[in-house]
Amino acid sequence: MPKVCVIPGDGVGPEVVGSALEVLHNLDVQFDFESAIVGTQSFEKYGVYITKEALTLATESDAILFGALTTPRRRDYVSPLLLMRWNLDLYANVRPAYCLNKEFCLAPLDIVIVRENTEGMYGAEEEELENNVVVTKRTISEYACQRIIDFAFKYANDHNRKKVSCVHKANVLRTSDEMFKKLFYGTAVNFAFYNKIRSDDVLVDTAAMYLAKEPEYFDVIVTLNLYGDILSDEAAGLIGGLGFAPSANIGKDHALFEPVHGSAPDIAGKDAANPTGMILSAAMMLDHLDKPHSAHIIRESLKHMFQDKNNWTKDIEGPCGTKEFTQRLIKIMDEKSANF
């Protein structure tokens, strides 16, 4: 049986983990779920934010189903989750952005950002010289470079996906990035020839455009790190909000799950999260768990769900609390699953 490592969180995590833990059970999937505590939770009780056994539960878990985290103001502070993508080598992060219904989108997007996890901006070291000046490094490594190409390209070979774009800044950025470009198209020859799968590169400047006024030019994007990051955000509001994007990091051994939201202290607690972006993530876990008719469940209903915009959640001006919401969908899920 695959065990599951549930990790809440802190702010609106629980309650959009608790919604995930739901809709799953009703899905009568047969996984050993257990719970730890990271985040603000755990520096008050053992004064870390992630504790050795925590990380081992992880550690040993087939997978990972994460809720969020809240940054303290402190320069000491290394984030729970960056140090389990760095010590469970989590390197792809792959962030889905499907519009559920048009009359929320700003776009009617249906894309994967693939983005490097390991390195760039966000492994960087700064250093504090004279004068008020910092100075950043970023590592970019071959090896990192090609991995995550090819996961992109595997990506999208798996799931009919027709065609994979770099995006990179190589036009200033002349050594990293434009070695990343180089690699990229290396790959995407062999693709071409076996799969069928297009290939081109864009200025991640204008790919950030091109999410807004065109769409249709993406199907698959890979990326290094930070360009990753915020393009993943753009294409999330213009589906409706970051309420709506799920994410998965994956490395060779170990798998997590999570929304791309933040804790949203604001709304914690207030019933107002809106949870699709965790469901879908679960979903996401199914798949890699090997229950696609279960994602495939949830999906669906999802979509029939916003369909109806008294199911709508309080973030797009519906009148669905988290928990409502929920209801409402396992309520669906029930009726249609015979037909899925």
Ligand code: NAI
Given for the second form:
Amino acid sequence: MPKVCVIPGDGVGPEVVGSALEVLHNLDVQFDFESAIVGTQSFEKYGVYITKEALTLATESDAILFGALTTPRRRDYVSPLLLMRWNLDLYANVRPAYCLNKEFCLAPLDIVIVRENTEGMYGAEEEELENNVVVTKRTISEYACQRIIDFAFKYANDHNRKKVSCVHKANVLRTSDEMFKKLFYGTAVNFAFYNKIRSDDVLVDTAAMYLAKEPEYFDVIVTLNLYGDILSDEAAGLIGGLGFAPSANIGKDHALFEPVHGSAPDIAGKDAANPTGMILSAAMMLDHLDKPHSAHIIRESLKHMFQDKNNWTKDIEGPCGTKEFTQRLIKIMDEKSANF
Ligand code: NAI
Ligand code: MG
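Next, report the structure of the form predicted together with the ligand; the form predicted alone has already been given.
Below, the chain from earlier opens the complete complex, with every other chain and molecule after it.
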């Protein structure tokens, strides 16, 4: 039986993870769930944000289901999420963004952002020089660029996507981003020939504009860490908000599934979080653990849910709190899943 490490985390994390677990328990799948305390509660209890035991549990699991963490105000903080991305080498951050109902989407998006997940600015290595000047180190390696490009094209091919766009800033970063772009076209040529997948490249600032103005321009985006982080929040905004955006952090041997959003302290504890992003992340986990039909039931049931305004969540001015939404979704799964 696959082992799933559950990390609810801080803020709305436990609320949306609780909802996703209820949905999973209602499906015909068997997992061995084990919870780990990570984040603020871990710090209060053990003096560290993630213990060795929690990291070991995550490492030994077939998948990790992760809510969100609050970043404390201390300069020596290293995010347990970043630690897991590095230690488990979760190099590909896959972030689909598609519109569940045009009535609450700003753009009819259906894209997947594939974000490099181990390098860039996220080492957060900063050096203070004289006169209040700070230099931040940004690492971009040929190895990491090539493997995220390979991942993106393979993903596009496996998911019947037609185009991969490389998003970069090579007009300014003429060594690092130029290398990324060059490697991209080196791979694109093979996929154009054998798999009929088209390719192009777009500057990151232009990409931000196209996403909003001409969203059908994009299909799969492959990009570096910081650009992917920013563009995926923009994409989430266009499909109704952060509550709608799922993600998967994939490595060769490990995988972690989390919503794109953070711990949302402004709505935490108010039963106001939209659990859709977390539930769709759980669906991505089901695909990863070879349960595509169960993943399909979740996606179709969510589509069905949002057709009816009575089922809308509070972030899109609907009446449903997190718990009510979850109960209604489970009811729809029970009633409709035979048709999906
Ligand atoms: P956030 O993503 O937590 O919230 C941004 C806005 O979106 C807020 O108005 C929030 O209410 C709303 N929102 C987020 N999730 C929602 C949901 N499920 N349903 C409805 N509305 C939702 O980003 P913010 O406020 O910038 O960061 C809060 C904390 O989370 C910070 O400490 C930040 O460092 C941390 N963070 C953690 C992440 C993670 O654990 N993966 C990712 C991003 C931020
Ligand atoms: Mg982000």
